[in-house]
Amino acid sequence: MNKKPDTQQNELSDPDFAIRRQQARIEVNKLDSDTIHDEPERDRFFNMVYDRAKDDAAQIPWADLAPKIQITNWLTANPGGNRRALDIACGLGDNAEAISNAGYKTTAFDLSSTAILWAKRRFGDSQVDYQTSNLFELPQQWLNSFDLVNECYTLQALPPVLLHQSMSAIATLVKPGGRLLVYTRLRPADQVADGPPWPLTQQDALAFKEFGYELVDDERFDTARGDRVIPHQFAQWRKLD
């Protein structure tokens, strides 16, 4: 099993990293309001924001720096025995850490090259095949190769217009009888969506359904923010025969 990096425990001992880390929420959400949230500029704005961080993981406002405890306990349940595996927009790679020390053969991509270089770099024996791809032009082998696709946050980052365009590249991922985990915040079907991000309604978060999917498991659960509660989904899907 891969260890911590050493990089991971000199970030989250470091007692200005929280102080960075709200400053870097502030001036990155000011960046994405003013982008156009159509595809183009959405590589852009993911390129840049880890391209002006310079190895400060403070500047990356979603790297927790740890695996979401959600999937943590999933894999726990359900080890790899070295089936294959895929997480999407792995970001600095904590997700993809887990599931590979779960047992999974895992394969974690990014679409910045950065982003993709940084996680090689934290966890320099690790076993996950790191590379740099765009979910709108995935590998041909990839399509219904894997037993297990993690897909944490990135649904949410993308606007709305873009949501059916996601999930069907997602679903596609998945072999027959493999699974499918999501992540994402939720908002009531009468909110508006004036993100980044753009947390998914009930309706658009069970739309695998669409997709050739059952539902097998639907853990709903809040999240604090300063004085904010975020209602949050952890869905597991089974791809049908």
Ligand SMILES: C[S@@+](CC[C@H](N)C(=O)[O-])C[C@H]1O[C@@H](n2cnc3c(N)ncnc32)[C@H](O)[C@@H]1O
Given for the second form:
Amino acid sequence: MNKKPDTQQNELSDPDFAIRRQQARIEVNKLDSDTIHDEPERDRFFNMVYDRAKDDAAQIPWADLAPKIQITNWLTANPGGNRRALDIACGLGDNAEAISNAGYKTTAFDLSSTAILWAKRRFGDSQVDYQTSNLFELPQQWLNSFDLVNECYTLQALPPVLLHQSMSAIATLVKPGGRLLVYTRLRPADQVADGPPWPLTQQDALAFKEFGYELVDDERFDTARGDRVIPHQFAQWRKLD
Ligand SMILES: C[S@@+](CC[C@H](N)C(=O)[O-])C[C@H]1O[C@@H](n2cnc3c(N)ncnc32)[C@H](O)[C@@H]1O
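Now that we've seen the form predicted alone, could you pull up the form predicted together with the named molecule?
Okay, now the whole complex, with that chain kicking things off.
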């Protein structure tokens, strides 16, 4: 196991962390609503969020500084045995580290080079191969080549106009017979997404069927952020042979 980096312990022991992150969320959402949402890559926006944080993780609205419990539970039941895994849009790297610690040979990428450098600094002795890369311009050698692909909060972070393209890109990465994990917020079908983020409808979230996947498990749960209760889905998919 990699030891927890000191920065993580300091940030988590900061009693103001959640309050400062809530303030940052409001500011970042304002910045994002000024961004042109049909810009295909939005790299300026995401780099700006990581750059302006200046190494303070409380300025990153989605940073929990810990892997998601549903993902770690799944990994405990499904250790890697040196098989290959990819973490999509890894941000500050917590889920990627959990995957690596579960025995997967792990690659993790993000569009933001600042996020990638930050993740590398946080986990100095990491076995994860961190790379700056764009979901919409993936290296050819990644296609159909991972036993496990983990997607957490990326689909909802991109404007709905990019949802089909994002799902299609993610779907290409898993080997036939391999697993895809998708962790996302959900919204009712009759509710208009007023992002960012843009939670998925149940119908959106189940659309991996259209890309040659079968649903293996579908866990629904709520999370609390301040006084908000947020419906979530953690889905496990298998790519058909
Ligand atoms: C809401 S954050 C989630 C980060 C991380 N998965 C987590 O759960 O903490 C969305 C991430 O997607 C990245 N991103 C956005 N567009 C991307 C793209 N086209 N290719 C790769 N990463 C992208 C952003 O830089 C950001 O780190």
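Residue numbers count along the first chain shown, from 1. Basically, rigid core = biggest C-alpha set you can superpose within 1.5 Å across the two forms. Predicted, not measured: the structure shown is a model, and the values here were computed from it.
- The Cα shift for Arg20 between the two forms, taken after rigid core superposition, is 2 angstroms or larger.
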